[in-house]
Amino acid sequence: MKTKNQLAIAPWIFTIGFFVLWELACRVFNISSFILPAPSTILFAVWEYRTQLTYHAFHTLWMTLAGFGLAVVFGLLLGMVLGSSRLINAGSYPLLVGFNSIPKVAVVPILVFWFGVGWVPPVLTAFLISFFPIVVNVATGIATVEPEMEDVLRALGASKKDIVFKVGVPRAMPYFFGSLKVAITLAYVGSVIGEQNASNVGIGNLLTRASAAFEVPLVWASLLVLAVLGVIMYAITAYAERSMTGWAQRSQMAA
């Protein structure tokens, strides 16, 4: 119980301590707000621009969730195909790795050519940047089914489909949820990149306009809002992971 309480309050202590040190450093060293605003200045900017931030944060949130949802569906299905077929796995991995190696900021102009400026490029950028970890982890989880277990299951009359869906997919669930925690943060990166280059709304667009006008507190306030949204979505994903794959978390290592 003591360890659980410590784990529950540790994020708050570390976060508050970080911002307190940040505030002290800005005041002790008299750092200009143009270079590095103090947390108190950023919070004041959040309140001052709360209407703008709320409006743009809502658009960024739904564009991120839309891209993330596409990545989950596509990544899970493709990961199952790759994990269940060595031939398809070996043949398609070079294509996947090569495509994932392309900076997504370079893909945004192509998306603009195809779909124009609006919500589609940010959603697709969020999808493109976040689906790869899901594919790799699901495929890895399914591929870790022991050959001996497969032989026993086949001897008992199980088909390949049965092995994949009844053994491989449950085996891959810890990998899948682990990849979701990575993918949701990448989805935010993708949507912001898309908004900066191909949208008239969203935190990415607000960051671009605030930077051009040298409104430094607004820039940092926008970044803080993105960080908070990312932490909230990560926490929701982590909660879903604990609820659905708690059986896989067996480590008893102390903090």
Contents of the next structure:
Amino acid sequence: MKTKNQLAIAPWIFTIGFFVLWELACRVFNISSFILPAPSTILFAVWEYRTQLTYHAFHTLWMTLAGFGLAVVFGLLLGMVLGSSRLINAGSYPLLVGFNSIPKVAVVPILVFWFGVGWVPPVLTAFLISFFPIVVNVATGIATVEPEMEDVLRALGASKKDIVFKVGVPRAMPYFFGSLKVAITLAYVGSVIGEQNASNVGIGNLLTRASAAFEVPLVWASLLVLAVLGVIMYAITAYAERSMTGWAQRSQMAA
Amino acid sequence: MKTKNQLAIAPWIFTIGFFVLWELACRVFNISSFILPAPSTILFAVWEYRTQLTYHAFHTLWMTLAGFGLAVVFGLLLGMVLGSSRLINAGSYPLLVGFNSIPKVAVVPILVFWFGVGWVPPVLTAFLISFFPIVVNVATGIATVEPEMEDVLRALGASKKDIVFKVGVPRAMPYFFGSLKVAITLAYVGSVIGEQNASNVGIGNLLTRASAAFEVPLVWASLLVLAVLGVIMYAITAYAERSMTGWAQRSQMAA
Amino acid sequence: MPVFVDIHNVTHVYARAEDGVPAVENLTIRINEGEFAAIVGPSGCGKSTLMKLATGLQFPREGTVIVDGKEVGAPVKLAGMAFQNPTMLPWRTTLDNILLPLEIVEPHRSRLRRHKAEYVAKAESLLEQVGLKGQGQKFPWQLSGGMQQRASLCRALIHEPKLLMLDEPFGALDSFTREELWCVMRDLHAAQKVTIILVTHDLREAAFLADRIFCMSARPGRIVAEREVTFPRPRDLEITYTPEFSELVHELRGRIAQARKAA
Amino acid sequence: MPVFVDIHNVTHVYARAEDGVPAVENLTIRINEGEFAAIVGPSGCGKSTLMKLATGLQFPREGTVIVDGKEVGAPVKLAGMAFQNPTMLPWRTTLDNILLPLEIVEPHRSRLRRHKAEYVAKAESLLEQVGLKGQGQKFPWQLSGGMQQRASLCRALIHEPKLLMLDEPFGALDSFTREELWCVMRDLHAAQKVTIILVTHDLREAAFLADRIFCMSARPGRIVAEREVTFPRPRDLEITYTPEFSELVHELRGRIAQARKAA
Amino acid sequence: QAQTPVRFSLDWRWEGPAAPFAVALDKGYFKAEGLDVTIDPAAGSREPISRVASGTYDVGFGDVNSLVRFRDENPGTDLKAVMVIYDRPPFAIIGRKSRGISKDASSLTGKKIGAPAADGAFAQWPIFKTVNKVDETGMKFENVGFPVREPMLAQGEVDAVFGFSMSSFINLKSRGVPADDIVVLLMSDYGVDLYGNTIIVSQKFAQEKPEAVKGLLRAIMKGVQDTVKDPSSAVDSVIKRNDVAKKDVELERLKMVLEQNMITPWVKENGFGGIDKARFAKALDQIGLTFTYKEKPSVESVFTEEFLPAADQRKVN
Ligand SMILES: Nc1ncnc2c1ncn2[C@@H]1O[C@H](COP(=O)(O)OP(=O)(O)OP(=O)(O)O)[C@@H](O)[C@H]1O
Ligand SMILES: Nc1ncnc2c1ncn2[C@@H]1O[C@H](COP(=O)(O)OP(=O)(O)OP(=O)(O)O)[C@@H](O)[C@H]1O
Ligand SMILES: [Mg+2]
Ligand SMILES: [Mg+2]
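And the form predicted in complex with a further copy of the same chain, for comparison with the form predicted alone?
Once more the chain from above appears, this time first in line as the rest of the complex follows.
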């Protein structure tokens, strides 16, 4: 019980400790707020710009969720295809990896050519950057179905499709949810990159404008808001994971 | 045997097919080379600029490898710490996730501030962007040691350190190598981002200059080189994974 | 009685066998319709391979496999299987796990939705027979290993297969539960006249349940001895404590010991 | 003979037990130094829990656990353990797996590097005893389940523990290998006078090997019966086919059946 | 009456110099011409060119020198400049007195200069160097990202930077560099005879909707005139669109642009928006110093006056 409480407060202790150390470092070494503003300065900026930050943060949130939603749907589908055919899997891996090695920052201008400034480029960037881990994990989950389970079903006359849908997909769910935790932070990074150069609103856009205007505390305040939002989205996904695939965690505990 | 051959040539078929389709699409719809150049145009540009591309690609490669090397060392160490203490794990996760949600593009300027233009910012960006998956996977591998194995060792009087080094670390190796495949592409993206904003050489720098000079085919040629290099590095890591942790793959086949 | 499973002079090499040594070689075995056959043999001798051949999950390199009068060229679509490892799907309740074959095998597949209640009742009566009454709503990981194994037995039985393949299904059970399940299998076999092939390491189990016991040699597996079991049916557990029973087990032991030495 | 393991009136609830029902309750058991004790009981009754308590891997909520004269407050540092699941480390050869305890237990830990050859010889002689001569250089995943289990037995023995904990170590073996290992354990116990606690589901195994057999009730576990086994040592496998042996097994069965009904 | 939709790409974010467009929007000048204009920001004065070329945008506000280069690289895409906004480009080298930079171009020799790879001013260095006979050997050009250009100069990591006069000067001041330590070498004061940002349209748009282009330029003209008259309230229209901008800073920026780039003596004399053909031809020659033409263009193929409002409507004083 004691341990449980400790585990619950540890994140707070560590986080607060981190910021306190940072603040101290800034004060002791008298670091210029242009180089590294103290947390107090940043928090002050957060308060000062709270309306703008909230407005833009919500926009970024929507962009992220839309891109993430696309990535989930598309990632699941592609993962299912790749997981059930070793041939397609082997064939498309280099393309996927190659595409994934291209920095998405370089892709944003191309998206603007095609779709103009607006909500499309951030959403698409979020999608493009985050679908890869989902595909990989879903495909792995489906491809690693226990051969014995497959035997049981095949001896009953089950088709490949039956096996994928009855066993492969549910079995891949823990992998899928695991990948969502990675994908959501990536989607988030993607929509911010998209907004930086191809949107009139959003934290990414705010960030660029703030740094163009040399509002260093505002830059850091935006980064802080990004980090906090990222943690929240991660926590939500982790919670979804726990509640949707409890069987995966508990089956280990029972063993 | 037949399947094995098919699996070996599938990547080539798919990749070539992809480029052929792209070429056809460009010709049939007569797409302006400035919106989407045909692969033939890109390949021609690759040939034309081969000396520059090679020179800059090697630079990027070194930056990536240096950052990746740092990420491996640091990721392993931090992963070991997080994997062996639930308290530290719980405490530092939000910080790690928060940091990971910040687009690294926004961090590059800060690095330039601190370290000036040169090789440091690209290396550090590669490091910062790629250590997270390594930490997470190593920590997971260590934290999920079979309780029975732990019991056997504890009943012999093994210390926590003994257990981590004798069982945890070797056991985490497959997870570790799995994460390297993700980390290497990320490191690569990181060093390119770093070069775009803080280096006088490298593919990232070439990319910026080419797009500033409207040399669209050169931009795409750089992207192509990036993708190819990414695939090669991925393949090397995957090969290392297979040869270093063969036991993890084969133990399943034997079951 | 007609022959139901006819494996004739079969040699099988796994595609992934690195050494190319066959798993079974010149294997010939005939099992009659409605018969309860037991197969015993050392670990790795090819017992599971035999099962895979008989159900069409593997195709022999040489020889023929005929099941129910037809040569096997694809998975047979009528077999129920249960392994030592219960392979239940952790995201389905035990009941839903048991109903899984019905979602695949015709005619149940198309009837399942409309006649759900009927099938559920059937599954529950099976659960009761194996001593798991009322546990259907639990998830498999909430059951002990032995309970899971019993549930996997129900899954193998739900669609009333004509051929039942049991690969050491009672391995992880304590001797009581195991003996109870022997009786379940005995009654089931008496009631349905299904053909059963049981792989086991336990000679007493084989002696109590089977009509015929086949002994396999070490790899590459071949049938090296065959013993009719003549105890009258229905058999009571008490017979396992009779001297005749001990003698039969002792004799089987002797035969296998011989086969081992020969190899 | 002095008492070696003394578990007195122990109640244990797992920290993660959701229902808070104790795994064992008012458990009292005394095992003498050098004794071979067998524990039988239904699945989930707390046999493994008893082992964890005796080795200091779990601490009781109530009651006392005394091993070798000292109250247990930390893992005991002298026990060898083997489980049904062999838990070999797949990245080490079988030999290196067997040498693992020596890398941990003093005085071997500090001697290992210099006296490597001596220890390797010892491990190889153990491998030979369990019928795995020359398999030491293979990786565990290149061995069958039964072979792995035998190797894990070697691992439990290599540092000559004073207390040996065996949790269904012969579960996955065919009856031959199993009986061979019975003989290995018998000889080992005779030679080293180590105290052994064996958890098993197989009454014949318990009857053949043990000096005393303890029967546990269903959860929460308690000792409900205790039976001295008086067959003279050294025992030969043939005794398992004698009427007295069948009778003992039959009697044990009866006792457990009673205990089950009572629960 | 149906409004013609027009997508317009700025060169940069909503800052002071974009005031004429914001004013035209706010005062309904576009609407009055039957145009439904959406204005999007961009990340640099080259971006509008590729945006218009890709067809996603109808009109752009971008650098005419880059346009020349773009047309040469992509012979198929016919974009045209239709109205000059910056009669003199803001390209500049900004240095610090304390680091040995003075108004004398030769003070640059041997210095370390921050030069973002994608910077428009840096792109004109070959012209500057040639015209002023600066010896390049021993000079170091560091690729610093835009966000750190002025901070690096403020910190003394570099001696000077390439940049746009109005941005860099103000950014430096806001980093605490005393105004009298800042030296701005406006390239157009040093023989670099280029034009700056112009309104750019695609051939397709110009041919299909010539009236719309004319209307657009009329509306922009009015926006310019209003801005010149009352810069302060014009900046308010910008601030409305940029919730982190500060009025005093943006006003200063706008005033600098008006004075140095837009309302030059030549404009005061000849009216706003047009070109001096001889000077433009000279500019084309100078651009030839920065890269090799595949085919050198004529003045007419780059700039057309046909959509400009009548000269009397283009007076700005
Ligand atoms: N998928 C496979 N690929 C290659 N070889 C295999 C495969 N499956 C089994 N074998 C080999 O074939 C032989 C027979 O295996 P099989 O599983 O039929 O043995 P078994 O009699 O069922 O053993 P056990 O009693 O341990 O289950 C073994 O030596 C095994 O190593
Ligand atoms: N780590 C744990 N957390 C919570 N409950 C546990 C834990 N381990 C065991 N239990 C519970 O304690 C009881 C006794 O478990 P134990 O493992 O000792 O049984 P067992 O007699 O060894 O059973 P089996 O024969 O199946 O191995 C069981 O009901 C089990 O559910
Ligand atoms: Mg088998
Ligand atoms: Mg147990």
